[in-house]
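First, one chain by itself: the form predicted on its own, in structure tokens.
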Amino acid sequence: MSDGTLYDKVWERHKVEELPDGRDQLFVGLHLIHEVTSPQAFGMLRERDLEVAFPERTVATTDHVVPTVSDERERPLADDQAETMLSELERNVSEAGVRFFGLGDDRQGITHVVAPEQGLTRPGMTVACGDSHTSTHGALGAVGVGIGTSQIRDVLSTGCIAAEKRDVRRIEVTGSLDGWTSAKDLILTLIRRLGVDGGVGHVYEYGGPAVRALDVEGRLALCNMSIEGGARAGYVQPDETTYDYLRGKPFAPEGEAFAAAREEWDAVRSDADATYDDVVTVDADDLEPVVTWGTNPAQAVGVTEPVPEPSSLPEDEREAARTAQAHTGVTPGEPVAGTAVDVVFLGTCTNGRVSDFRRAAAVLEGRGPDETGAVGDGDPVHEVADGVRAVAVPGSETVRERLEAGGVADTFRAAGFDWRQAGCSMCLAMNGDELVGDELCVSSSNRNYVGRQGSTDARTVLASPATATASAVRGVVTDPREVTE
């Protein structure tokens, strides 16, 4: 059993008591809610005449169903169901006194983008949300878990959840990411190796030189997809990179309070002699941009690497591989590179942050991977290929405004991207942004199961923002290094 890890320390600090069934009652430091999974929970509170126990620890935004086209954000929304969900959320947060970043608020956006960038997520916290990608918040040294509707009710009414402690697997990433490889390529590589169920029963602690070198936005992408590998949560130790990111955020402590908080944050770091239940080592030196060829994130290869023959895979994976390849239309033995593209989608809680769009803009402007700081001051060198529908959806309005102010949004518009407002959008197609027929989409999102992006005939290739953008330029799945050389 693990001992002395950040996970162990955060758990003990938030443990209220052991429950009769063996689970622990944990206090939740930050509860994030949105329009899709919270209305039912508020309804349960009303049935029991209960109030929200800690409204000051609860923060709401709207993301899943909101239109991303500016003209379609006027109220009431054209989609009656979306309007009902949003109106219900507005009523609930107003009655409960919960902070809400709604439409028209320049902080509105995807829950897992908004909370870190506002300084709401901080090291040592427990974070819960009715969304599986709550693992994202581990990037700041928190323990974030997705919860269901009944647990949302529990957190709203008591501030606590009943939870089972998991094993801790240390993911040691040696070497360094180079050039156009990113945290997205790293996590897809890890899931490919361990499988979509490889993390069941575990939380992941990411460490090693390649992880320490990531900025916080890269760490957010890494932790975000922990759940896609079956892990309950994923986290990175807080360090100077974390503290530099938090300093000056609207809801982060200031001055002496920040210094005091930093001592607390340092104290939750895993001990040097911490014990882990398992250690997995990954070498980042030889990674190339990664894409998926199938219908789950583990069915992935390097973009120039041949798609595997099902017969070459472990026996229990062969039938799923055949079914997936029949759906996506890839050819075993051939690389995914060169596959015709219909749609490119940039955004989501995985890759919808400022650095993601800067990296994508660098591809459009023909810049090198280390020149993302200079993007936005010139016309794009490359434009979206004829026949490709390219959509860019910032993860939050804060992200969008920063990219507008820096000229990066103009690069996307000039290149032929449809530049939108913040929301989950085509990641899960709940707001009308969706694939049609058997379109093939190269997407910076996190899931590629059949029907995830709308049509059940459509195909999704998961990739980094750089690879997705290079694919938009060439009209076929493309290694970003080919476009920028």
Contents of the next structure:
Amino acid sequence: MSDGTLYDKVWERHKVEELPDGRDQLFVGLHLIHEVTSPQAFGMLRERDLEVAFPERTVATTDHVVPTVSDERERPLADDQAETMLSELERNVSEAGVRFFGLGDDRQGITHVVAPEQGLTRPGMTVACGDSHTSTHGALGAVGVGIGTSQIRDVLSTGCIAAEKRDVRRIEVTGSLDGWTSAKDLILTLIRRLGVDGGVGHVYEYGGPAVRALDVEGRLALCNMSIEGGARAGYVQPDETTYDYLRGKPFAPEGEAFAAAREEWDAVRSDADATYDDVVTVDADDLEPVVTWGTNPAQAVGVTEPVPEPSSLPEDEREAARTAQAHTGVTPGEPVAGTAVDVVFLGTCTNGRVSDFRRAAAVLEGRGPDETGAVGDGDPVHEVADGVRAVAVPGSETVRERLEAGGVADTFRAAGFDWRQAGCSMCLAMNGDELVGDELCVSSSNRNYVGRQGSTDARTVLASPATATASAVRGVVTDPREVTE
Amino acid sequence: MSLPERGSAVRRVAGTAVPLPGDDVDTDQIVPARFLKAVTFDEMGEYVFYDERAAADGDHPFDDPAYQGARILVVGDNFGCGSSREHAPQALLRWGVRGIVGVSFAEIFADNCSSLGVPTVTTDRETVDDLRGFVRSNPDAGIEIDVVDERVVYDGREVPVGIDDSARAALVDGQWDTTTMMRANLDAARETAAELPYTDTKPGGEP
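To complete the pair, please output the form predicted in complex with the partner chain; the form predicted on its own was given just before.
Full complex below, order starting with the chain above.
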């Protein structure tokens, strides 16, 4: 069993009781809710005549079903079902006295983008949300877990979840990411190596020089896809980078309170002599941009590397690989680079933050990866290729407004991107943004499952925002290094 | 068929079974996202494996007349991965599934099943393959998941299976719906919250 890790310390702090079945009752420091998985839970509360126990620890926003086209966001929404879901959420949060960043609020957006950027997620917290990508919040040294609706009912009515402690796997990333290679390429590499079920029963602690060097938005992308590797939670130790990020955020403590909080945050870090159940070391040197070739996130490869022959894979992966390759239409032995692209989608809780769009804009402006600070003050030198539908959906309205103010949004518009308002959008295609027919989409999202982006014949290539943007420019899957060097 | 009643003990699940091929079956496959636009779970049974069944045009285990009325689902590795949507186990439950045997389960999915009183038990791939084969040849045969003694009984065999100790205890004791149990500790939860460094009310520091 692990000992002295951040996970152990957070668990101990939040443990209320041991339950008769052996699980621990854990207090939830931050409960995030949205319109898709919470209405049923509020319904159960009404059925049982229970009230919300800790409304001040719950925060609501709306993301999954909201339209991203500005003039479709007027209420009532054209989609009756989506309108019902929003109305239901509004009624629930109003009755329970829960803070709500609804449609029209300039803080509205994807839960996992909104909570960090508002300073709601802080080191040492437990975070729960009825969404599997709650692992994202680990980027700030919190322990975030995705839960189902019955567990949302638990959190609403008791402030707690019943949970069993997991093993802690330290993932030590040596070397450094450089050039266009980003946190997204790193997490796809980790999932490729450890498998989509490699993290079952584990929480991932990401560390080592390559992780330390990531900014918080990179760490958010890294922790976000822990769940794609089967780990329900993943986290990075809080450090100066974390504190610099939190300072000045709307809900972060200020002044003396910040200094006091900082001591608490330091104390929650894993001890130097912490015990881990498992340690995996991965080298980030010489990684190249990564893309997926199949229908799960582990089916990934360097963008210029050949797609594996199914027969070269472990026996229990071969049939799935053949089926996946038949679906995506890639050719084993050939790289994914060069595959014709119909759609490019930028956004989501994985890569829908300011730095993601700045890197994408740098590609459009023909700048190098280290020149993202300068984007937004010039015209794009590249445009979206003819026949490609390119859609950019900021992860939150806060992100959108910052990019509007900095001129970056203009770069996207001038290059031919459809620049939208915040929501989950084409990540899971609940809001009308979707692929049709057998379209191939290079997507900065997190899941390439069959049917995930709408049409069951459509194909998803997961990639970083830079790779997706380079692909939009060339009309074929493209290594971003080719477009900017 | 009525849903498992809150507070009822789930000691064993017996009935016929339905075998599902493949590994890494994600919850988007179990219930596609477009069917999540509902504020209750009532209709979910209609959408289980919707797209796959449509693509298979009747040739899907869930449409096979031989498996109608099955209560036990037999699956491969990492079943229920991906989205946390409880709609997935709710859909399986409403279709008739009351227990699942597999090589392994994604954690959130297994938790959601436990919350609904549906045992998820694990065994090795060889046994799962054997069980799937047996069910295909004998779709009318009765299968049993024995939660108490942690075994699956079929074809005159008793095969040991794995189940989380806590999930087993919760099912056997009828305490799989944790709300009432945790609500009893509300005062203790308030005390824990009060001791946390971030829950005192201070300007700018609170949600």
